[in-house]
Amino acid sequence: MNVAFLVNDLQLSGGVGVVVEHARQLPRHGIEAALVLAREREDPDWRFRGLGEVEVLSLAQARERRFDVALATWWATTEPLFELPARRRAYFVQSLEDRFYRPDDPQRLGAALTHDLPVDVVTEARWIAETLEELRPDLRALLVRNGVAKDVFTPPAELDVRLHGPLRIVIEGNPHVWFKGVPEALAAVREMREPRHVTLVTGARDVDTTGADEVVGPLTHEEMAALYARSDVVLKLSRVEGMFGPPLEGFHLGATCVVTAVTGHEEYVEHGVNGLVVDWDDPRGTSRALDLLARDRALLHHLRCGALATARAWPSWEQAGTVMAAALREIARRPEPAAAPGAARAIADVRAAVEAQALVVAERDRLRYRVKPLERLDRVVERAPLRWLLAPLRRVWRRVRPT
């Protein structure tokens, strides 16, 4: 049996790590699995973990093979998925990725409608199972929980007890992506009042890390591992994830997390349990959450020993991959899904869109007839020989103008 799971890229992300990672677990269970460009090939990003093991293939080398069943891996790839000669085709959904636009942003429309397409899907997290299922009375999907790297992330045989010091932070995410929530977590740290180390790990320098006591990134593996076993907290103020790694790999080398109740969570953190979850757009809450665990040092050794029982049981990359092998020969031996229900989703989700955007033209439009005295008035402003006696009601209307 052979694979092939098409990518966007080979560039850096946790999303890629992912796939990367159970293609090299797939020739231990007998199927030949490699990664499709579904662009124009840019340099790979070879610090993933086993990437050299998997073979890569052009988009144009892959339409020269039969595949048994070919997967996409981002909405973007869907495309190309009915390119590539396969006996079955399917969908390997790490989020919804439709979340990761902001509402004005016509790619959220092309993400969502890839939902609708007549393959099976894989995913990750058993929120994404259920959401697609509900959306699709049709589908049964397959879970497949992500591994974790158990010769990198090696849990210790005994947890240290630690009574003093400031409490160890480690801030992990890209900045500019606004629903990591970099900047509230920096904000969250900054109104903290018991002492701490913040360490911010990310490749972003041009940006402002006030909060941070260093910044740190990108990091290998081995790097992120050595920092996580000196850290007491991984703090993660996520808006979307599909189910995320870093509090996970936290756990393993005893640190403990402070989260949103971010989609994904609930696959692995307990509050009060193994860590702490908290209110959105909270960081005043959030500041006393990490004060109670730099005072309360019996709180903290809890959650960390909760934590790392919550580590040992967690599957391996190589125990993912057995499941990995069994969803896809289960995926080959199905009858295909049919076409018509998701045609008929697709155009009512197309209608619901095209609907969704007259209103706000129209919104748009009422606005601008609104403030067109007000455009009037500006274009006085601009030429009144006492045009500073008018600058407070310029500056009223630029506050009101619609974009």
Contents of the next structure:
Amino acid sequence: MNVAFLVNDLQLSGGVGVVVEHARQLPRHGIEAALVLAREREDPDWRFRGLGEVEVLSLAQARERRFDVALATWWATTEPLFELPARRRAYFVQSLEDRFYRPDDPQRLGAALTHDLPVDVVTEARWIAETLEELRPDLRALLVRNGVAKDVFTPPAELDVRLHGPLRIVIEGNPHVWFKGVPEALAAVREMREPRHVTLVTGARDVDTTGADEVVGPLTHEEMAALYARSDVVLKLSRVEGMFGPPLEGFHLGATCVVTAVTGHEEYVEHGVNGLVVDWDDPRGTSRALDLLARDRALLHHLRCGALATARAWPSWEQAGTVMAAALREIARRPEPAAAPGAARAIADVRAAVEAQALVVAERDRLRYRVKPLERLDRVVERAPLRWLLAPLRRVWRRVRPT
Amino acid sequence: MADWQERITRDTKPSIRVEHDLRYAAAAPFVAGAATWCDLGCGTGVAAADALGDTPLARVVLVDADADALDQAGRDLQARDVVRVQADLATEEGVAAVRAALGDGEPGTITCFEVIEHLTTFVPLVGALVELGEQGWTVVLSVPNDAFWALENPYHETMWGEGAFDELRRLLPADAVVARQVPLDGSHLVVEGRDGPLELPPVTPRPDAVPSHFIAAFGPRAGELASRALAIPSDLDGRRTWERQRESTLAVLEAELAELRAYVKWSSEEFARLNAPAELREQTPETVARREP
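Given the form predicted on its own above, I would also like to look at the protein as it appears in the form predicted together with its partner chain.
After this comes the whole thing, all chains and molecules, with the earlier chain placed first.
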């Protein structure tokens, strides 16, 4: 059996890392796996663990092959999915990716429409499986949770009790990505009263990092593991997550977490058992939770022990690879999903999008009508003969006029 | 300390025995009327014999990786024909051997209790079970909830819990019947001279009870899987014997380990001494004292 995973690129991202791990596990189960790049390489590949063990093909090369199963792994890779010669096609859904875009972003609709495709679905989180099954009653999503590299994120045999010193906090994520909540996390640590040491892990450098004591990254898995091992808490205030991996990796090294109730957290975070779940948009409450952990070292140790126990029960990549192999064989075995329900859903979604767009256009026209007198005034104020005469008025106008 | 009892024997403690007995008792209605019953990972067959010992059975296919256990299994069954298959169910060959033993006759029942977690890969087995289900076999399987206790069982190749079971469940037919096996606690007050059979009062299960095992059944008769409970008398005397035996065995093994460690240390030092230059090798406190001014 041979399978193709379509990826957009091989740049540093959790989603691509997951696909690489699965691809390197599958040969153990008699399945050849290749990564197919949906677009030309623009930047050098990230040093993913085990990437060298996996065959990487261009789209042109892949078109010359024949696959038993081809899988899209990101919404934009669903288009080339249908260009590959494959007996069966599937979609490895790692998040509901429409949520990555703001409501007025047209890519949001593009990502949402891909869930109407009449293909089998493999996903990594139960909330995604259940949501997709609600959207597509004919769907029976296969579930393959992400594993953890136990040889890198190796749980310690025992946890050291940390009675003294500042609370060591890790914040991880790209501050430019709005849904990662990094600025919110930095705002929360800035409001803390107790001693703390904050490490921000990010590849971005042109950002406000006030609140962080050190900024590092991008880091390899080994470097992340070492950082988690010397940290007490992973602070993650994301608004959108798929499987929500970073706190779980921290758990493996005995770091507890303070997180929002983001999708994916329910799979393994238990408030008061292995971490603390804080409210949305509540930097003060979040900083009080962090202060509590800094003060109450018994609670901190209790949550760290809970985190470590959760980590021990989490599957390795080897186990996840076994489940993925079984899922792929099941996809190959099942009859192909019927196209008609998917087409009907897609048409209904397009119609809804057209109606939504019509509302936007109507709203835009209404605003344009209301703004017309202001535009007329603007033109008068900017007219050359009057410029010097109206200079003081123009300064005031520029300050108050709508942009 | 965790108590790893992977092979069920007559000496296995009752709380573990009763769990196995209940699973076989739950499957008994499907097994009893089946043209062929296949027990995957049958072990010594103790629990199956307890549940089915008096039931007349047609053809029985017993499968295990361990030849000694397989040899004991099935002796207490009232079967018309017993076929024993030694097979590693983690391999395509092992699974093929089982399928060959099942033959092309009338489909029956397959039980697969506490097997999957022992396999280095369950891909061949699960695929075969799903196919057999489609061919008319009724399959009943179970996996443990190790994840709840974060039990790192050295005999288990994979970690099972609610999430892992959900992964498995989605590989099985959509109409598979799912059950959670939940432990019960109990005690019995016996008035002197009135120690006959016991009627247990109704027990209201806790809605949030954590299961010890997850069970799935699929195939034509899966819908007949019924809720049930089983109580067996505790054997405190046997348990005490067993635990003391375990403690004493552990103490002996720890002492032997200490001896072996000391031997390895001594060997390493002796090896280093023998590899050292001659003047150092022959060195004694006396020669050192003599050399010093």
